[in-house]
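Here you get one chain, nothing else, as structure tokens; it is the form predicted alone.
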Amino acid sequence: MSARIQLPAEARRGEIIEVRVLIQHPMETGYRFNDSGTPIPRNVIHTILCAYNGTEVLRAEISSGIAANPYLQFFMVAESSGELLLTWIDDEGVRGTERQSLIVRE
């Protein structure tokens, strides 16, 4: 699994910035069957966390109602230069992470 975080490369201190996240994940609901008629096991992302310089700025608990390759968009205040860390966990216990840097100017 991989993810893409899109945010401005630079921001001014106190500026509200938009963060867009796309996670590559099949989000299997457990209701589909493969070609031989065997059920495909449920495996969806259930938790998404986003921290900015170690402070949690987003926590989402999602379910099978979300389409494959979940997309999230949210806003946050740029306080200081640092790192945005995105973490997600699926039903199989697989944990993924992605990082993106942000430079904050005065």
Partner chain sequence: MKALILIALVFCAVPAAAQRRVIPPSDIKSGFEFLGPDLKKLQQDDFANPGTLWVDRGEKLWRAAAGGDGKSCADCHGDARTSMKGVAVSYPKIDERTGKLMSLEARILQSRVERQKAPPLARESEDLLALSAYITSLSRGLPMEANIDGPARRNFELGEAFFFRRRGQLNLACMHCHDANWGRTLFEERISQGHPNAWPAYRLDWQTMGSLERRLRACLSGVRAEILPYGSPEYTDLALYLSWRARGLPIESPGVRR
Second form
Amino acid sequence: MSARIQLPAEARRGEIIEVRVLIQHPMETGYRFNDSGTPIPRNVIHTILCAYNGTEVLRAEISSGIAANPYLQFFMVAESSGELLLTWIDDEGVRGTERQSLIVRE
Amino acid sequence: MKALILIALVFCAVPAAAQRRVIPPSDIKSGFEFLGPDLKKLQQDDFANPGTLWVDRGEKLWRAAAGGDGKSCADCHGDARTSMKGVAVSYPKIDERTGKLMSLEARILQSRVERQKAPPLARESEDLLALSAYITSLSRGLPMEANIDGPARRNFELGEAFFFRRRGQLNLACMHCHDANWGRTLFEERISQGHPNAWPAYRLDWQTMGSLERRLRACLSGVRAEILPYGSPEYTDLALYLSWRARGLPIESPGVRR
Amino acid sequence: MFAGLCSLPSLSRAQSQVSDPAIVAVTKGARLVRERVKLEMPVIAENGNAVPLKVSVTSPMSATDYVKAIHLVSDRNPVRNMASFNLGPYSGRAELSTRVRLAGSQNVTAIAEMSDGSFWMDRTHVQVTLSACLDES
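Pass me the form predicted together with the partner chain as well; I've looked at the form predicted alone already.
Time for the whole complex; same chain goes first.
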């Protein structure tokens, strides 16, 4: 599974920046059937966490109501240079991560 | 049964050429033009287009060693951004060694098995789609230009015949929707011209990436016709006809479609 | 005339919202007013599998006055609580976008939970169109 994070290349200290994340995941609802007619068990990402330099900047608790390959766009205040860590966990306990760094100038 | 055959014969007896309404070159429109504003925006968003996830994965796989000899695609083909640029515009094409018409997916599988000595990837598997999406994306913006001369001519004619032949319980040929009725509304959708320039594409109905072959299977299902197995030569022949029919349209992959 | 009346946030409307169990689960029965939240979704969605959604909330997002969470509730999905997003002063701006699944045409409600414990909402109706062609490929 791959994921993408988009941050501006750099920001001024205190600037509100846009963060975009995209995670490859089927968000299987549990209501679909495979070719042989057996139900496909539910497996959705239930938690998406974004932490910047160790501090949580977004926590999303999501359900099958979020589209496959979840996309999120949100904002955060850029205080200092560092790294955004994106973590997601699904019903099967699979955890994925992706990182992106940001340069903050005075 | 006899009556059914008779009806079928009556419809087939009309020379196909008489029913043909081929789209004039000035009216050729990508399926993109038939999308609503939200999906247009999604396809054009280089970050949020979900197909980019497969392209990213394909880029990693290009450099990853696979198979007995531990070779990657890059070990033979170098940097795909130069070696694979423009390659997708002329697929499907005749493989010089076997003389057979091959889709890009089939060509990737051939390399993987014969050159990399790796186990074949399943059709529509994440890895095969990732590689074909990555390679096709490197031709984005370049016009499609199928070669239908020489040995490809026979495949082209078979594909063309497929396009104009009625099939399935709805007794429709490809041309009935995509040549004769494009732009009109079916249920709540606008019928497109059925061009292959966005594939592999992310399809919302599937909620995943899929190949042109899967899309053609969906059309067969739509007219309640027999769905031919993956890898059937009919799909590749039809894809060649479609590529020729769409000649000049820019490659859009990874496209976004309903 | 009637259409105009229906679009006004009336008392009876507020009460009917509060009786909806999926919304009460979020608000714990607190008063919910249709203000300060703006929910943007297409009037007609081409496909229910990925419908764009944007929520923005009027808030200074200061250390003492900020949006704690944004909740999305569907009227007709089998799982009605679509998502909860936890924000804070570090967010700078109370706005987010995502893509949601809608199991048919329905209302979607966005609820903002503020740092002072108050709840605000907006609601929109989305018409979901179906595919013209059967696909059992």
